[in-house]
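Only one chain comes next, encoded as structure tokens, the form predicted alone.
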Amino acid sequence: MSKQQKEAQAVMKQHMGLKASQRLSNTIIYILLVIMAVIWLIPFVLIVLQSFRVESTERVNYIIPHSWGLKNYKALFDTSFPRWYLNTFIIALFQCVIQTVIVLCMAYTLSRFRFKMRGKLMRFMMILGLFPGMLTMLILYNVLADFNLTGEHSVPGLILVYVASSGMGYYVSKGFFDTIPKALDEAARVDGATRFQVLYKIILPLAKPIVIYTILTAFMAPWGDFVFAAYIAHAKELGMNVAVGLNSWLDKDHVTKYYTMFCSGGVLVALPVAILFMCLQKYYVEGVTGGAVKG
């Protein structure tokens, strides 16, 4: 055998090794992520497992339901649940129109123009950033409270508080702005296009998945929110949203009662958020990796 051909084997055997190894840590790789993803979906199984018992209301000490049906949802509609969800809906449907408008116009504002006390004014939004909205809390419900938009009328009172600092969230979106060249803003200025008409025609149709990602981000965080929901809603069917709503089935003067319902508004809860989000994936990973690009 020549050198050569010796050399090649060696090589051979080398490459070989190299794609059994790579093989093993993504096998293994595989296996620790579907440990993950069933550990991950075990309480969403069994809540929905849960919301199909009938057979009791109460908590139990078994997983597969003995009697199967559909009780515990059409239970809800006689309850305040609907109240709850339609408040939520109407505080995620303001929420996502205003702040993404808010979103992108101030994205667009700081990664377009250059002016006086721009970078102070990027710095000082990152520093309030990073101070917990909880410090807020006493303040915020004093000034609703003057203008009575606490207990039952709360809903309008989240609005406002949501939307007040959607311009501090410019920053992926104007990471994403980013990217885009500035060259096509030039040219469609030289063409006789305002500035709303570049951002309207031009940077929005190619910033289609930070947009999206704008959107999504907006609409689902009201669905979650129970803190500050709960402290100014103060115990008030009227002013709940879900989260607030569904926990206040869970006291223990309630639980024994509404426990299934309770599992049942989650999976109601849950879902057209899931489908939302499941069928716009794809658009929300390309403008969280676009975003974080540049910035």
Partner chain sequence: MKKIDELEYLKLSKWNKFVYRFLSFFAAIPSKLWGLVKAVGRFFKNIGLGISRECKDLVTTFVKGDWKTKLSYVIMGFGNIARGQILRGVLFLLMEVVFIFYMFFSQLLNADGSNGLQWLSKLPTLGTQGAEIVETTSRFGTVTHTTIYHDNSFKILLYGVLTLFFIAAFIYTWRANIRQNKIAEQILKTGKPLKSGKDDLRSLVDDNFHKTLLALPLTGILVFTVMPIFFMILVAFTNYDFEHDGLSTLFHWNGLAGFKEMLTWNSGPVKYSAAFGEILTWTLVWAFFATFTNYFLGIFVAMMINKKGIRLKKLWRTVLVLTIAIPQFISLLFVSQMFAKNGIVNGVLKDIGLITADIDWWNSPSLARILVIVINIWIGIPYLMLIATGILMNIPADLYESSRIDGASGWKQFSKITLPYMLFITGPYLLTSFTSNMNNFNVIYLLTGGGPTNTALSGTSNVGHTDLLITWLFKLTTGANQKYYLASVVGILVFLVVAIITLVVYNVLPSVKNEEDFQ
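Output block for the form predicted together with the partner chain, input the form predicted alone:
Just this one chain is shown here; partners and other molecules are left out.
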């Protein structure tokens, strides 16, 4: 064998070895991924199974229901659940419109304009963000109570509270706006466009992913919010959102009667939100990876 052939053979061997080790590591990765996928799915599969379990309403320690049925879903309609659902849905609708406008205004301005107070404003907001937001709850509750926007009428109150402070969460969108070249604005300004036209005709179309990201997160937030909703609803059933309402079913006094209904309610809440998220996942990923890191 010539030297060249030998070398070629050695390379081949190395290649084969590499391939074998590659295959081995890939197999390990597949095993890990499958295990992870199972762990990630188990709770969601379980909650669906529990929601169809009709032999008892309490918590049990077996997985497969003994008898199946839709009883838990039907029973939901005799409780305040539809009201909670409606409350949350209304809040989410309002929030995704108003909050998006506010956040985008804030982010666009701080990304594009260089005005006198800009630096101070951003530093001030950063410091403000270090205070735990929960601190403000007590007073906001008292003020809203004065205007009769708590308890059973908590929906407008909650919208107000969520929306009003939403300007603080401008970081992700600003990070995205920062990546759109400023030269575009300047070119349009030279051509005689007003600032408003620049925003409306040039920036917004380019910022579509972050707009959708903002709408999506604004819509999803109220479905999961617990603290403010609990505080403002103040244990009045008609004013609760789904999180507070369903949580109240897991009290010591309620859990034996309502456990399976909690599961079916949870499924009904999770389904539309999760489907919406999955459809718009692409934009969410873009927002998280683009804006969150550059911040």
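Numbering follows the first chain given and starts at 1. Rigid core here is just the name for the largest C-alpha set that superposes within 1.5 Å across the two forms. Every value quoted in this text rests on a predicted model; they were computed, and no experiment measured them.
Checklist entry - If we fit on the core, is the Cα of residue 24 displaced 2 Å or more between these two forms? => result Superposed on the core, residue 24 moves its C-alpha 2 Å or more between these two forms.
Next on the checklist: Taking 2 Å as the cut-off, check whether the CA of residue 62 shifts that much or more between these two forms after a rigid core fit.
Outcome noted: Stays below the 2 Å threshold, so no.
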